[in-house]
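A single chain comes next, written as structure tokens; it is the form predicted on its own.
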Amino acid sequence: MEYFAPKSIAEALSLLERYGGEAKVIAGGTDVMVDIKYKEEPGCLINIKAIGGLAGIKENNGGVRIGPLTTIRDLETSALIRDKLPVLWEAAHQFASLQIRNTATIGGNICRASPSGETLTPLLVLEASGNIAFSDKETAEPFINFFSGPGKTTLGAKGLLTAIDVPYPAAESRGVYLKHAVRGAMDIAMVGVAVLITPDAAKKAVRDVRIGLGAVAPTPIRAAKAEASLRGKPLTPALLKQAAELAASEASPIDDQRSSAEYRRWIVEALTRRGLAQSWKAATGKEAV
């Protein structure tokens, strides 16, 4: 196995147009080195550590960059994250243990593409995109495209993600990150859902929502049907039970040795109804009647 410690994207981009497939890009290395370990070795090792430009947190017309080689504590440390994107900040939080999130990388979670990634939701809710860089051209994608399948993305194998843009949401928006795991904060996520909602001037109905759901279909998604059933309408119980219904079924989990797809299922639903009861009172100060 070769290994590459590149100084510049450009010359990042060079190995990896001359590699493709068998190259695998380093950062963290939380995830890469135990596929290393366990599974399979790559031809080589492009370390992109070394690149400056890559790290940091910094507002930017009207959101905030994010550098694909901060840590996940870095996110979780930051005092512009936790105020302006808080959903985004619970998943930092909750993100394996101090060490994990002392070493990982936002732009390895994300290029990570696992379904059950703990940043991907809060990013789908945000409506973020990436800043992309292939050898011959330089592109935006938003997340909500950008993954295809497990481990897969649209950076191919020769895309570099260069930097995240997260814009604010709304003023008035309120958000939540949950998570179910086996272990807690420790385990990845058996299910995770992210729920960003805004109530309209009178603070009497829903004028917008987002609902992400994690590590129940082969990539993140948003629920487009249970937000579509509550957007322009008051929350009521009744209507909270309706959309996380909705969500549940929107969700395509797998049976596997840490849960049944039907379980899976329920724990959707729950987490969507708490996460939608919870914005809602944080956003309005009242319950939904």
Contents of the next structure:
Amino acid sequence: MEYFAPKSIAEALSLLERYGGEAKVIAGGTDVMVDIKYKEEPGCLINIKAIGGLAGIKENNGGVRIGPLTTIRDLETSALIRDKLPVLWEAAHQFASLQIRNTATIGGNICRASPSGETLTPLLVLEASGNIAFSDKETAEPFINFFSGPGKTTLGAKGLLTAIDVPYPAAESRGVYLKHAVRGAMDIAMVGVAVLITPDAAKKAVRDVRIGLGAVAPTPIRAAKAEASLRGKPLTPALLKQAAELAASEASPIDDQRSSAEYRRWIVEALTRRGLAQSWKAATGKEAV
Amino acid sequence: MAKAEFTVVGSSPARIGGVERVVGKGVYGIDVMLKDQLHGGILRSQYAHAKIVSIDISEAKALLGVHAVVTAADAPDVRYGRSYIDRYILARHKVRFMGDPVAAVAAETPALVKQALKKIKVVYEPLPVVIDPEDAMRPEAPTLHEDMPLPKNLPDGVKVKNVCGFTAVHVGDPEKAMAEADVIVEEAYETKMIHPQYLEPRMTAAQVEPNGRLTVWANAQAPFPVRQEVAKTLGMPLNKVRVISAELGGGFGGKGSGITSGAAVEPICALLAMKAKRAVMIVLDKAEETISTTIRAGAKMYIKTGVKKDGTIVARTGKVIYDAGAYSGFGTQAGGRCTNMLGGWYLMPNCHIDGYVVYTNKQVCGPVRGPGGPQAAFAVESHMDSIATKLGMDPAEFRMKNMPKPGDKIVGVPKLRDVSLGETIRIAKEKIGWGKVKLEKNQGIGIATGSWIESAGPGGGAVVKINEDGSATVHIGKIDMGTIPGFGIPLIVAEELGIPVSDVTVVNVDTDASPWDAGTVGSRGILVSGTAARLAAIDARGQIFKMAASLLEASPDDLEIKDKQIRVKGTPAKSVALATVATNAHNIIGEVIGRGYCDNLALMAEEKAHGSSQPFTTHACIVEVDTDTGNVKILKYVAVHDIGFPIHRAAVEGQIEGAAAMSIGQALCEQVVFDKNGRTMNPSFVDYLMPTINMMPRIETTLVPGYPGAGPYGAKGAGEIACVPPLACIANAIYNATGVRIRKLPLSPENVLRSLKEA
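Next up, can you give the form predicted in complex with the partner chain of this protein, since the form predicted on its own came first?
In what comes next, the whole complex appears, and the chain from above leads the way.
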């Protein structure tokens, strides 16, 4: 296995251009090192941690720009994230152990593209996008288009995620991230649900709602039908229940050793219902009636 | 016996070696580094059941840096086993589970070992796989062992196959009594395989000495059985094999059954060392450990009980199907224990239970902490609640109604000496707030009891040597894994010799030097080595007194030792330092050597004459069930135990908390998951769900005084019994919360939610 520690994005991109599919990019290493030990060794390892300027959290054009090398712990301890992007903060907070949070990076979590990746559903409901660099171009890609399958993204073998842009949601909006796992934060999520809800001015009807589902499809997804069923309507318990059932029907989970597909659907239903109710209450001060 | 009679016994000084372990300076087996030591690794079967057509090791052998490659062809054609001698150290002809050792390699580096293992070409002819023990018993099931006979004691006319153990329990006339019962409750329960998951990986190192003797280092709970089985499987005389115990980082019975525990890793390593003519060490990785080593078996239990309207139990019948795995292992013993315990530990005038131990294409059953007990108690104690519900009786009251008295018999125990069970129920009810605590919606309260055997198994000895300074060096045959060598033994020896606990050194087991012992298993540490060490210390003290008597011009009977001073009772001014007498002894007889032993025949005779003083326990808990997700949270947990006199109170409480935690893990989340081909789906700690501290309630332990056991000072074994009640305790609390009886483990969120939806 060859090993490189490029000092610049350009150098990293040229290495990716040269080694392509053989190369593995490593940042925090909490997934890559385990794969090297227990699965396959890649032909070449490109450690991007020495590239300057890729870590940090700063306000930028009505949102936050997060460097991909920012650790999960940095997100968790950032007042800005906690204050302005509580849904993302909650995901960072429920992310494995403190030791892992100190090491794992948000860029790694995104590029690993695990359907259960903790930060992904919050990024989807926040309608965040990634800045993606190739040796010959650079684009901004909304994350909703970024994930193409388990472990697969539009980065392909030669792209590098260089920034994460998260626009601030509407000031009246409230949201939650709910994770279901037998052992809480320490486990890979069986189901993760992120909800962001914005009431209308009268706090009667749903102006906007976004529901992200994790670990229940080949990629993290938005529950578009469930969202559509709620928009513009007063949030009644019956509507809430129906939306949760819709969300469950939009999931396409698998059976594995962690749980059955059927159980994952039940949990999507339960967590969506809870997430909507909690967010609505936080946004309006009222229960759904 | 009241605590006040003693100086140190009954107190809780810091564990000897405890600080080193906590700060990471403890020396474990893996820290052994022998001269020119090679790394060893094992090639394991990738089929759960297959014929071995051929094994080609030529490419592996040709790799530079590979010093030995071994297969069954390199080992004597000798099998090992406990009840059935059914297993080779390296698979011959057939493999029977994924993880069965097929070949092994010794090489310069771990990477090279991995590479060489990949180059061994094994051609298999796959055979049908059977995973479920009940399926394996059917006539149409594949045959796992062509040349193993069915147990001789199988009843006539029973048509089964793949059975490697059978136990029948029979008391009175259950058929007649059942017909006369007012209420009959019939249920089926099932537990899953769990792995003991000690944190320290299994290791072994082996080296052939210049004189041809073989030295084996092993982090085994039973070094002497390992010595015996290594000698046997390698065709060596017993006295040519020496096993040195490496310090253990946990075992929980998983390292307790000779070479069976580690799937023969010790003789395989020795074979490599012999062939390579170099020292070799093998360390298993976690996933390899999880798929190949001994486990707590799953059991299916059918249970039917007849009761009178007033709650008096009149009869029980049942059947146990106990999963031995691919080889008999400890299955016959654990399955037999499970079968006996399905009869319960209440008054049971009529009973019949058949227990079948069955081969399947899975890893092998070992003596994991309380073997057979938690499984049986899950069925028995859940069933007790089901009966109470049907009778409309309070579950605790129903248990009290069928409480044995001193002198009564229970299934498997002809006579009880005294019975603390009712007392533990009474205290547990009080501590949990039974009938008093206000439960919120979806909260429930549960109770379950348990018992464990008092005497079963061989005795053992101890040697106490008095050094020149009056300090003591103790040899016992039991290894230290957080058990008696660091806790009880130093206290006992210090008590009897009148010296500080810090003056007692307990030596690690070396089969060339230590007294023989069956191993640190079966809650027998305090009973066997505790008894032996106490008698050895008393023997040494007697010799010291004899020598001191002439110096002090007194009779040995009038002497006592306190604070390292030998004094004439009642005349403290007449004294001599222990060190002085001990030093003098060296000039006369070399040193004072005290000897003691635990005589198992004597123990059994005592038990026969006066009855068994076995331990009893009651656990109680309050849980909250999330009816949306099925998640169960334990809000309060109390464990009330009679373990006789606690020699090291903190150690006893630690054992109880640890054992309860282990079973709480089995109750809530742990299981080894197999696919239909027999592949373990969750071999890593990511997927094998051991509970984290966040899931664990504080276990509030109460020790009940007043029921002395057969051990020293009235102690009873305490290492296993707390594993027995938790499974049913939690299931009963879930029933109380939701009205749904769950009869299959684990009580995981998915299983609970599914049960709620199906109810």
